[in-house]
Every structure is written in C-alpha cells, then in structure tokens.
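Here you get one chain, nothing else, as structure tokens; it is the form predicted on its own.
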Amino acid sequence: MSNPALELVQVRKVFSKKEGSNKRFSRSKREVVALDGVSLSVGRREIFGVLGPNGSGKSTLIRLVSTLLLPDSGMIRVFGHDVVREEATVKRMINRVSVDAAFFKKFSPLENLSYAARLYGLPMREARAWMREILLRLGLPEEAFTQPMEQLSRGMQQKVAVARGFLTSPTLLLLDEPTTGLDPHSKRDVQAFVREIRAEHDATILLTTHDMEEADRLCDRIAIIDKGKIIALDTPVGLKGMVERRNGRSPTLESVFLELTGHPLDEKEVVE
C-alpha cells in the first residue's frame, strides 16, 4: 500500500507482571506478550477495524498509535511520521475515544468541551459552534448540554467522549470500543457520525470493537487479532468467505471469530 495513513511493522510490546497472591511483597516477575510482530497498513480514508477478546492486544495497539505507550520494537508511522521520534507532529494528527475517557465531573458537556478546545489551541468561537453541532448530531438532547456530567447517563457520557474526539477533526481517528454503553439507537448515531466525518473531513479511522454488527457495518477493512498476533485480516466479505456456510445459514463475523479463534470474543484474557 503507498503512502499509507498508518503503517506498523513488526511491532512487539510486552508487560511485566508480579507473579504471587500477594503482588505487594513479591518479588518474581514474568513477561506478558501484549503484542508480538504485528505489522499492517491501514490506507487513507479507510475505517480499519480490529476484532479480538478482551486481553488480545488490540487496545495495546490503540495506546501505541497514540503515542501513549512505546513499542519494544518494530515501527509504527502515522502519515509518514514515526510515532517516537516525531510525537509531536503525530499528536497533532490524531485524537482518541476510549471506553474509559475521564472528564471534570462537575462539568458540563460544553465546558468539558471547551477545555478540550482550549488545550488543543482552537479558537473559541469556532470551537463553540462546532461542538454544539457535533453533540447534536450525535444525538444529545440539547437540554443535557449545561447538566453536571456526574447527572447524565453512562451513554450520554459516552457521547461527549465521542465528540470530544471528533473536536480536533483529526486526520487519523482512534476509536477504542466508542459505542461501549451506547442503546442501539444511540450506537447508529455514532456510526452515521463515523461515516460522515469519513467523508467530510478526509478521516481516517482505526476502530476496536466487541461488536460485530458495528465492524461489518462501518468497516472497510478488519484485522483478527488474537494472543497478541494477527491471525485474520480482510475484509468483511473476505473474512466470511473463510467459512463455509452451516445448516443453509451464511457465515457471519462471530461465526468466524470463533472458528479462527476458538473461543468467544468476550472471553477475558490476561493483557489488553
């Protein structure tokens, strides 16, 4: 692939862990293979998913891509530009939704919103139209825009992680599990805002998910990723067509989830 938006190549991260019941006084240790030789190329504009159970490596990956963590070995490039030698031309690029965002409590929707617009340099009178368009896009009731966040629903917290990371219109998009919480209609909102933030703003996107309806829907591209390795990696057509069809019914992701990996995809793991 030339000049992909993402490019990682045989890349490895491992974790040390505390071996013992009492992790506090113990003093062994042994290594834990988070990710181990992954390479892949995700073009521009491509929604890139990545299917693996808890523990797999695939929130390892978002975190490396993002500059949070660092890799053992291997290259991760964004646009070209290395993840550690070059971390503040990448960050500028990019800007991450994960599971476990923290916001100010106390806060409104608008006022985590515009923290975040201060603290990524934007200016406010822009900052201030665009935010209030993106929540409502995404479907928060306009009435929760000056609620505490502490008040609002687990999937109406969600949603202003979602749009805090749409902010920036970053040109790589790390999507780390974005729909977790979300009801089935709330779960749309946000896919149709993926879409469009595809096509109106040049993004790319990098996407982990539990759902396989969402990867299938929204993904042009999907990587398998399991113990650490990639094990399966086409798209969604591709990825079914590994399995032959069962009692007349056509395959689905799930189906070959558990055929390639052998187990389901929320079977719990040690890393992730």
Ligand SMILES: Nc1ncnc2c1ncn2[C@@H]1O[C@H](COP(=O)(O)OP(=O)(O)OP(=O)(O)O)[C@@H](O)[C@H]1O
Contents of the next structure:
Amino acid sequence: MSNPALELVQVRKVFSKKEGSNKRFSRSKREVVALDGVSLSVGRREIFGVLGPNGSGKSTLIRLVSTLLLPDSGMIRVFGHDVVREEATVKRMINRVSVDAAFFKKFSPLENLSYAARLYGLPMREARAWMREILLRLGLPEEAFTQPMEQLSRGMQQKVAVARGFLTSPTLLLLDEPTTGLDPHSKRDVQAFVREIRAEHDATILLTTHDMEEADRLCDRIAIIDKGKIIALDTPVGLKGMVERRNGRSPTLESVFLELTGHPLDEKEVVE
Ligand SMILES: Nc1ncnc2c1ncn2[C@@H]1O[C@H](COP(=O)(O)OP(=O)(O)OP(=O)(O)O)[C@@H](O)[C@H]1O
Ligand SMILES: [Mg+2]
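Can you swap the form predicted on its own for the form predicted in complex with the ligand?
The next block holds the full complex; its first chain is the one shown before.
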C-alpha cells in the first residue's frame, strides 16, 4: 500500500501537426513536443497542481493519466498500476473533469447527472440525494437544477461538469482547469468543495490551472510547467522561497514563474 497515488517517469508526448488543410499539400509535418521528460510523484490525499501557460502541456498530461492518450515513452502509474498495460484498472480509479465536458443540452443538470449515475451503476435513490447536495454545495441555484443545460450560463454548466466528476468517489480525481471562466465567488465554491471532498473521501487530486492565486491557496504542491517541461516543483511556500523579496514585498507565484522562465504566465500564446 505504499505506492504513490500517481507516478510519472520521464514521460514524453509528441504530436505531429500537418501543415495546411489540403491533403495534397500536407506532406511537411511539424512536430510539437507537448511533454518532454516529465517526472513527478503525487502522494495519497495530496492536492497537486500543474501550473502553466496556454499550450504548456497541462491537458496533455491529464489526458495521458486518464488513458485517453498514449505516451510515446516513459511510464505512468496510478496507485502502482501502469496506465497502458492496466488501462481498465486505472479507469476504475480515476475521474476526469474538463471544461469541454459533453452533456445532453436539452436535458437538465439533474437528468444529465442521473444518466451518468446510471452509467456508473450507482444506486439511484442515494445518487439523487447526493447529486442535489453536490450541486447546492457548488453554489448552483436550485432553479437551474431542472432547466435545460443549453439555457444555463457557461459557468453553471461547468459546475455541473465538476459535480459529475464527484458523483462517484474516485481515488484519483483529475481536474483540468476546474475553475477557469468562473466568477470569483463560484471559484471559491469549487475550491472549497475540492478541499472538502479530499477530507471526506480520502481522494487524491491532480488539477491544472493558470490561476496562480488558486494554485497558491488550494494546492499542497505545485509543478510549474513551461513548454512541456517541469521547471520547478515544490510547495507554494517553497516555490516562493526561490525568489528573493523585492522592495520589501513577499514574492508571488507570478514572480517565481517570471524569474524561472523570463516571461509572464498570462502572456498571450506566441504563434511561431
Ligand atoms: N491532439 C493534438 N494534436 C496535435 N497537437 C496537440 C494535440 N493536443 C495538444 N496539442 C499541442 O500540444 C501542446 C500542449 O497542448 P495542451 O493542450 O496540453 O496545453 P495546455 O497547457 O492544456 O494549454 P491550455 O492552457 O490552453 O489549456 C500545444 O502546442 C498543442 O497545440
Ligand atoms: Mg488545457
């Protein structure tokens, strides 16, 4: 039982992008190294953050762990199980929540969650009570519970996506930007819920974000990733300790990122 919740050893993922949309002229391929020699280990019950700018490889990392993509090389283990060779076992241990979650748009949050609960084989009576509780705790207004998804705001839809991730009690929860696009109050609702779930259900949480305040407040440890490489990995306090106090001000994760990479985290993605 001493296996870490998640272990990545020298993981590499390369995408080949075809240039041009016309097949006849698409012979030249450009390779994108999305992840390059990524190693990390997440302990049980840890909230671990992956912080990086657009295109740095965060979603790729989540998709590899959730067996949606295959690594080109390296090894990924979830509670000691190899994601490639023991895919079915790993799938039972994880849930992934992403901002681009798919729903039946004409159906309400409760109908969508009931569908998911049935799919997971959950006992319906308990599942119904639990899904109402999660939605309330995430701060979804009760009148939205029965409205068609397509009539809800993007933030509300995102809360339903988060709720779906918490329907079952997975041992490893993968949250790809769970709070992106939410207003500050909603962000706090989701963050509080993530903490509570960890406490109540013994869950381990891997989340990606480009919100430094969120990473600082929520995560036990943070890996800062840039261009597919981990450039620093430590506790929020440890990371900030890497940067000197300037003008009497305590360092922020923003200043850590700037110091390590030479560019700010929220810089617009540069198209080369
Ligand atoms: N299916 C794919 N095919 C080709 N290239 C891809 C694919 N998925 C990701 N990439 C490329 O890999 C790199 C990393 O993408 P990824 O989605 O992991 O970044 P990210 O850190 O999640 O960014 P964001 O903050 O915008 O969500 C990018 O250059 C992206 O264009
Ligand atoms: Mg992403």
